[in-house]
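Just the one chain here, laid out as structure tokens, in the form predicted alone.
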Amino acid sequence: MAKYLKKDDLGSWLKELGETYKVIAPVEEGDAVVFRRLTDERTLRIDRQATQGPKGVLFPACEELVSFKYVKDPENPEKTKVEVKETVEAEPTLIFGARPCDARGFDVFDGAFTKCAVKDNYYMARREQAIVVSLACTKTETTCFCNWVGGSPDGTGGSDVLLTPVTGGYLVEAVTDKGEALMGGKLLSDADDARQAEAKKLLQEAKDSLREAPDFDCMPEQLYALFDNMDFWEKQSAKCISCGACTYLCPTCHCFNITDEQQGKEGSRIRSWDNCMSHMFTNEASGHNPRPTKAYRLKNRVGHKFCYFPDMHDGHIACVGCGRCIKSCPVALDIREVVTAAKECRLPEEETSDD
């Protein structure tokens, strides 16, 4: 059954949950809104889309995987051995205020990190300890296109609880068993029919405000066919300056690099986000780079999201339509225009058959 939370009680509800969970929420940080641990000194901002989503909570931008230390063998001082300690850290965490597109990004991470032959213990530990409370979008932005990629303003993928803003507060609905555990709070009351009807109306208006979604069923086949058409990719990437903003702000990008950082006889193996639009991303030790230009790199980025990943994960597109890559691109490169152009591009065999 849906519950109702008064707007004035939101802060108290989060404090109540903070007794059990580390609460991470969107807060002001300069001109940006980012996900940080919620404290009395930080201002909660859920009235606008966060500048960057909460993916860093479960997949940190930089984390220690193992620590190591070189020590002398006491039985043979001429020999040195390496002591290695795995550093998997996870604690009960509540991610509050994620948008449905952000939460759906965790579904993509699940496919990449938990459902493949080699599983990521670090991500899995944090994922199992996390509960995601999402905020439905009753208003959309011109850069939003979640409906193009299988999402919606009230999508529940990746969420455990969904809040919908209504007059005076929020409609609260559990999505998973984890979410059910939050529904017994003293500040929550049963939602009446009027509030549920209001939420339904507001969400339908939000859905209607989105641009009509194209049919992307043909995209994998179309992108494979365009793989060697570098004229097409040169044209699409002409404006790109390879800054990587699109990848760092993307809720689904999960490329990373691993480095060993050592001081004296002790050190750490570090995992940090990497950027597939960077020239150095695929640079090999030999000096050869299989993706030597931004055209090749954009082809890979778009191809991975709309072709290769869906092929490996039951058609699940690795893009959630949050629009951050559009909003924050310094040269206004719009991924919607790229995939639409790819969808509508006439292939050589089609031109020949028409003749």
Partner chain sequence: MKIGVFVCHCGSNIEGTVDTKTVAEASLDFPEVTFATDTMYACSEPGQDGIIEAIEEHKLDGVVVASCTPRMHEPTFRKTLERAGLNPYMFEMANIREHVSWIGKDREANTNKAADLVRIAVEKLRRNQPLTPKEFDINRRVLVIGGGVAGIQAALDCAEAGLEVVMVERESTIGGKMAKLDKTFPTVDCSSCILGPRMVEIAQHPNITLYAYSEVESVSGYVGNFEVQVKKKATYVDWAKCTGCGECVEKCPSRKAPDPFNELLAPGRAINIPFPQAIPKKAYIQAEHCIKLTKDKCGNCAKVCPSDAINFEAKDEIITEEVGGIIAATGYDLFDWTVYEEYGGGRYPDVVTSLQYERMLSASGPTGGHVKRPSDGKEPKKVVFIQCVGSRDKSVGRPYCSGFCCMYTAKQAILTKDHIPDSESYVFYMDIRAPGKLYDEFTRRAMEEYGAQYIRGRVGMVYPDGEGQLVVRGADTLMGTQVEVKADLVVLAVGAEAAKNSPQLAEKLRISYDAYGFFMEGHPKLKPVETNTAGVYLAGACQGAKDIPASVGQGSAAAAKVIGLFSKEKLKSDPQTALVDIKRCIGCGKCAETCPFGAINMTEFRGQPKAEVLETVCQGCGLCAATCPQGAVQLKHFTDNQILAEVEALCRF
The other form holds:
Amino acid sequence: MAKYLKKDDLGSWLKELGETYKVIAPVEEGDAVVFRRLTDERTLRIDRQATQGPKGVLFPACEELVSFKYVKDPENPEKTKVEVKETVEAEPTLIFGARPCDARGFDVFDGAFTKCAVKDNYYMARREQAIVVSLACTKTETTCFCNWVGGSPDGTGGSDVLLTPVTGGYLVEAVTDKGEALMGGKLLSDADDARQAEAKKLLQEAKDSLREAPDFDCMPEQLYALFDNMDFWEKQSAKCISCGACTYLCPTCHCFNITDEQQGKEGSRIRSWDNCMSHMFTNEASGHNPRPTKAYRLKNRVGHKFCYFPDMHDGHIACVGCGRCIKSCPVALDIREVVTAAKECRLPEEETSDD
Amino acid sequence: MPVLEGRELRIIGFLCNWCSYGGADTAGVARFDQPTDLRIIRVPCSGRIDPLFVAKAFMNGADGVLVSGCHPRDCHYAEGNFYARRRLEVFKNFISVLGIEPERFEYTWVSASEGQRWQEVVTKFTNQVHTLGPLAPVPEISLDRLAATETAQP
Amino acid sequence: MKIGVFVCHCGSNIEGTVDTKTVAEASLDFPEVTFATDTMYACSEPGQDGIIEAIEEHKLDGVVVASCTPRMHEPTFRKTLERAGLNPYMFEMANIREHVSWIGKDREANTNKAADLVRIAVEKLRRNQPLTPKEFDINRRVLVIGGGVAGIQAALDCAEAGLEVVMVERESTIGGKMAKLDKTFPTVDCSSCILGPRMVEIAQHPNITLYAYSEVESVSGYVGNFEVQVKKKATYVDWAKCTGCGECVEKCPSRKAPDPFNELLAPGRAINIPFPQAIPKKAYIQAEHCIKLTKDKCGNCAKVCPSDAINFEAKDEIITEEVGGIIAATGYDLFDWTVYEEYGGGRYPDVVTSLQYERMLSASGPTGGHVKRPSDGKEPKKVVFIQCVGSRDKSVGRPYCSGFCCMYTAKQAILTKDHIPDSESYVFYMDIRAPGKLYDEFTRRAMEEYGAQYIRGRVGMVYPDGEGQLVVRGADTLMGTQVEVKADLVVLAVGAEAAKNSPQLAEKLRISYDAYGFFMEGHPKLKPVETNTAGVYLAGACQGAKDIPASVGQGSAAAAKVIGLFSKEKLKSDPQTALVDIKRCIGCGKCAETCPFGAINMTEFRGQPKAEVLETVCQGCGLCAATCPQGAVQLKHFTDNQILAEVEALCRF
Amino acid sequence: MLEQLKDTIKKALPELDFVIGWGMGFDALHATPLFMYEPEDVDKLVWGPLNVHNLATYLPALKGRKVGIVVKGCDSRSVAELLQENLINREDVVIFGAPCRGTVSLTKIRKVIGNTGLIEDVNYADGTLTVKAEGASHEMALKDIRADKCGYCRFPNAVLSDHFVGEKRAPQVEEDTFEDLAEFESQPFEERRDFWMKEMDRCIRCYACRNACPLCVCRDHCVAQSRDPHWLSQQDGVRDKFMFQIIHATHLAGRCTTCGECERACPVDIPVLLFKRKFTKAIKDTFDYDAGLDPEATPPLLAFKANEDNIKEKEW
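Counterpart to the form predicted alone, namely the form predicted in complex with its partner chain:
Full complex below, order starting with the chain above.
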């Protein structure tokens, strides 16, 4: 049963939820909009897509995996023990204001971290305690392409609750059982048909405003075929400057690095976001680098999203079409163009033909 | 051991081996009393001092940084301090944009024979830093996390 | 790593204000420190043995000694490690004496600070690598700068030991200040009689090349392989042809040129041979006083020269010499006595300096050895000597004692009596300093046998009485009265100061000098002739005022140091040099551009430009490391990571 | 003028591997670097205030290849600087210059129109930019929405070029008075520090500032990501992020031409150019030197004078 929340009550509702959850929401910071813990001093900004999505809430840019400490035996200082403490930090957390594309990013994370043979305890602990309240899109931006990759302005994947802005307030719908638990709030009333109809209309308009989606079913095959076509990748990557803006802003990129940072006898093993567009990502200790140029690296990024990941996860494309990699790219490199070009690239004839 | 709470501030000195480290030795030999705050890191030449070491010291919580080398023209390595002078001068200019008072950082020249000058430099610089007081350290963690730990331990 | 920390008491020098036991206990808690103890004297034999035992017993592979300055004992302890079988570079020192215990009495703060200094030494040591010095060839030639008695001694000792010597002398003759003296104390033997033969030896020694009237223009390179540019100033006389006959001097019409050898007592000629025993005995023209060179007239000297040696077209010439060691023996100059206006120096002709007086006494001087008043040529009967003119006087910036003035004043008083038996000498002095062999006896003889009257006190004023005499008014502090002495001649015992342009030479040699311009020795007691620049040594008064025996002694000592240095098959370079990580180097060449020693070459590796350090040329300053933005060049034992770890250690705890 | 530029490039193209210029990006407000390999690629070239990128960034990696580059005044200074540092060869690079009226700041446009994600059309004529978004039309004078760097630009024309198209423009200002800096530094020290704490906290460590910088030539070997030397930890705290900006600015001292790419590239809009402005002012005041004007000059921090003209050392 859909509920209705008055626009004026949004703040109070979040405050109420704040008693149970740590509420993280998009707020204004400098000239950017970022997900931060909602406090009285911060200004909620949900009128435009956040500069950076909420992935860091469940997969922090940097987290301590373990802390360690060398302890000397006072009787025999030559003997040193290492005390290791695992740091799993999780608390009930509510992510408010994620867009359907952002929420869908967690599906990709789930695929990589929880629905596979080796589970990531750190992510899982946070994921289990998190509840995602998403905000459907009634407007789409020039960089939006969720419909190309299986999403939609009102997609529910990864969300527990979906809000749709309507006149005077929001239509509130539970998506999961977890989300159902939020439906009992005093500030929520039952939504009438008119509001539901309005929401439907707005969402349809949003869907219609998106560019027509190409068929990407053939992409894995096509990208494998292009694997050795470095000329193609060199041209596609020519303007790339090898920074990490695309990966760090991407709701699905989940590569990480693990380093030990030690001071004196104490230290911590930290996991931090890594970035496949960087030379360092695959640099080997010998100095050899299997992905020596940005062409190889862009190939990997596109390949991973549209070929290798889908191959391993039932065809699920590891891109949610949020468009941040396009609009925040310092050189406006457009992944849609790269994928479309790859799709349309006429493959060179097989050299070893039978006749 | 940390600096003595309430009495000392964190003041780091980078001294060239040939002149200023020797000057500090000379001051010691002459038993010239000095404040105890300063901790000296020995480097071969003021030219070895990347201004970023100074920055790193401030980022990590130093309240003052003092660089001292051979007087211009007297560099043991002929030219090191000439380069150092330019780099450190420009860097001293720079730190105000970071919100660090330029008086927290000084570079100067003290020769191996100038024990008395060394005493004067250390004393005056230490007082100068004490006048400014401690420099708030730059958090090692994100502000949200910092806020969380602060509320956890009121 | 297993690190041992040894905290030295240095008797009570450290222990007096630092709780070394607490420091040792604190050290034991530092990373990788597995052994820590306090020790009475770490540098003593039992102290060093203790370190060696601990290394063996606790299988240490690195050592920190917290004691005095590393500038003193770092080499000592490195050898200790070597004896224990460790790489000598797996060692660091914490200076808790000069930088801690001696500069404050707050035991708590000192102890705390000492522990901090040990902590940074440990953090640095943890990042040390064993290093092995590289060997390189020595150029067994030595440069002696200055041809005074100290330089002459050093040059002859080196030459006798078989080394090739290059001597550079600023004046047209060697001999220095000693050549100007009439007699020497305390034996009153003739200065030129003892120095002369040694000067001749310099000229004749097959191993010595002498550049007189020349100066050191620049010095590059490093111990074992210096390259020195010598500027031979134009003399306008072809010395290969000049026989020193003196015809030209006789015929020179320019008679108002200064005669520096005679301390400007009398005018000289534009073309000149300083004195009959000059080495080389060659004429030179003071261009600014030569009529031919200034007005293109005259040219008498060229006309009379029997060997056609005059060349008005001559130019300064730069000669490059390669040497392996350098001895600086540039001596001293006299303090500018005219600063003492109350003494009337420079205003009253009959107030002369001690060195001018020396020229008056000398048979080869302008008065032929007859003491005559400059004003009227009369023989003075009452001579007043004023001591400490430019010595022990803070008000003129010369707080130090020049050391030899008491002695030469006594000598001059004796000689005055010898020359003018009916004369009276008065000496105004502050204290008599005569601490040498037969020195005190000598001053007593001046008083007791020669009747010189010593008055303890400073002179306040010297002024002419209008009747041809000078009134010297001063205090007699022993009698507690004012005294006035009428004098025919006043002699100022002018103190010594560093030779002019000493700082400039020090800069060329990359050695230090003190506030007065005297060169800094390596250690005030233990390295009196070494400098902190390897391969550069000091002899004589350039290091500080000293008399002839001390200068000669230092000349020999410096020579011995060079001979010792050259006795090695090869020299070992300090292995704390820069190193390029070619994986990180992008070949921008900024390091090569700034290296003061040309120790970085740009080479190619797999088609990419890369920097490369010439290990034996690198002096280890680390300028390249501070210049390289990506940290591809690192100075061994002063790497970014080491300095960062030290900073971290000081800030975090 | 654009047509003339296209013709010039087309003429030179046969001798070159490619020419780098600008084309239209994903919408009418966003230009994107354009690599022109064939004459028909040249037809996509655009010129105007949307050409925000400094294409000199691409040159060091292309060393040894014959390429052409289209430059604004500021971009040309980066080329001069790269030449000075021997990171590119003059004979390999053909420079196409044209007079620049300034480029836009997308952040400023966003402040005017609210959301730059909804662009329908953009027009630029006579100093006015007209942006249609969400059905509304916004007219903006270029001087109100141009990048700050354009306000104090003294070099609207390429300082060096092989082909210059169009008429040279007079500079906006004679002198850079660094008012932006003065304004920032009118705050007390503590407020400046607090400001940076908040700004740095937002940094995502993507290093776009570094990689967009034409003079960050270490790139793959940046000390920010190495363990030896280990200048920064992987912690995402304010300290390491702040330190990185200090490293970047310090390494650029005497080299930075204040092209502003660092700040423009920042996806979270941190005003990091201010750091470089401070160094630039210090370098100007102390050595009267402007980076990127003379490929033959020795930058001030790689040189010295025994007696410095403008350095007054502290007397104790």
